[in-house]
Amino acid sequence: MAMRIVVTGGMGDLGSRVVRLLVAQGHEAVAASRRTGLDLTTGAGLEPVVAGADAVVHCADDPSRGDFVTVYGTRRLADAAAARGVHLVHVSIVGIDDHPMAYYRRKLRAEQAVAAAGGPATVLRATQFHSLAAFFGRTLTKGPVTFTIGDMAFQPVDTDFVATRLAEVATGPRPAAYVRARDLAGPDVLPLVELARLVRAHRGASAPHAVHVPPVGRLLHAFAESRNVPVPGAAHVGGRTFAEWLATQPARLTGH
């Protein structure tokens, strides 16, 4: 049976993939964003978007705006969905429970807002996407040197793998209340130095020399302890490896 599913941030990288998957399955996928009249910072356009939806997949975010989209926008959306009994599927990040990074604290508060709304909702946490892991590998490498902190590592996940799971949850049974789906992660855990080596090799450069930086402060300690990496066996693992994803990218990586 075809469903009407709204995807916030439906024109972004993750959201657009969810939209394509849903359309390919025969569902009506509504890509909602500021360009289509939905502004989560004010709530403008929210009522007509949620009305008549069978589910909402919440991919919209804007870390540059602090709490306004990540926390307050999510709260508005969760309240609107709960008022209509619409299943809200919210994508979040693995390892945010005890992590001092400001953005991770916001994502945790967003999850709490979804739970507090009291409606049928599923939170799906994923590890960092391959593109973000590559960004860390690039930015923490200066010339032939990679600066690493303790056991800093990533278990990056393929964006398509996450999009597929979001579509599955949205089209699956609606929960009676708030639930956490099993976390998602990629196939391999990569220390930062190995990430940097793969990125440099991709553009024909030699392996970097590792310089270990002492973890000073709560934030560096969190990365040094690899809190962003799920406990072995805790996550649903799948999708392309980082090396497989990297092989499809241009030699000179940009963005994150």
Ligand SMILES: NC(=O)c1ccc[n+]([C@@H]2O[C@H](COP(=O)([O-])OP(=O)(O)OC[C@H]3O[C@@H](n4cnc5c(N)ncnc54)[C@H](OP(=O)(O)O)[C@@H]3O)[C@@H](O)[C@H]2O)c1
Contents of the next structure:
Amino acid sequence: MAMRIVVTGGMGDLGSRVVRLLVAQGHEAVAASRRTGLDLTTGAGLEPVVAGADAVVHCADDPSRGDFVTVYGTRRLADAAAARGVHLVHVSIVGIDDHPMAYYRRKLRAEQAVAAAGGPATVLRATQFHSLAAFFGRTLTKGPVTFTIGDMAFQPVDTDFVATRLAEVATGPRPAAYVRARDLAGPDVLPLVELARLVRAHRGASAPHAVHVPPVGRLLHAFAESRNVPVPGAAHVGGRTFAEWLATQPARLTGH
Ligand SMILES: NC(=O)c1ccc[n+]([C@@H]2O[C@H](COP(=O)([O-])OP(=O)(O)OC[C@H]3O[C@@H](n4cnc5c(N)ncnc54)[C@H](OP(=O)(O)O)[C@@H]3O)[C@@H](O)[C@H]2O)c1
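What would the structure be for the form predicted together with this ligand, given that what you showed me was the form predicted alone?
Next comes the full complex, this chain leading.
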């Protein structure tokens, strides 16, 4: 049966893929963000968006706004969805428990807000998308040198794989209360230096030299310990490998 599913951030990287998948499956997918009149920082446009939805997939975020979208916006949305018994599917990030990075701490508080709202909700955590991992590989490489810390590594995931799983969860059975779905990750664990090598090889450059930087401070320690990588066997693994994704990208990577 066709469902009406709202996708917040439905014109963003992840959200637009969720919208396309849902439409291809015959569902009514409603992209909602500031461009369509929904502002999660104020709640403007929220009630009409949630009313009449069978589920909401929450892909809107803006890390540059501190708590305003990530925490308060998610709380507003979760409360509105819970009040109407609408299934909220919230995307989060692997390894955010006890992580010192400010954005990860906010994502954890966002999950807590979803749980506290008390409605039917599924939280799905994913590792870094391939595009973000490539960005790390580029920005931590200066000329032919990659600066790495301890065991810094990524298990990046294909954004389409995450979108597919979000669409499955949204169109699947509505949980009775808050649940955490199995974390998502891509097929390979890539040490940062290997990741940087793949990125450089993609544009025809030689393998980088690794320079190990001491993990000074809690943030660098967290990355040195690869807390962003799931414990082996814990995650649902799938989607294209980083190398397969990279092969579809232009030689000069931009953004993330
Ligand atoms: N990138 C990764 O590696 C990764 C990994 C795991 C999880 N995630 C999670 O995936 C989610 C989506 O990430 P993404 O990379 O697809 O983000 P994105 O491309 O930046 O899209 C986010 C969307 O949010 C909307 N938005 C921003 N501020 C808003 C507001 N105040 N009210 C309503 N909508 C607003 C924007 O649309 P408008 O400009 O039209 O408002 C934008 O299209 C995030 O929650 C992120 O934490 C990302």
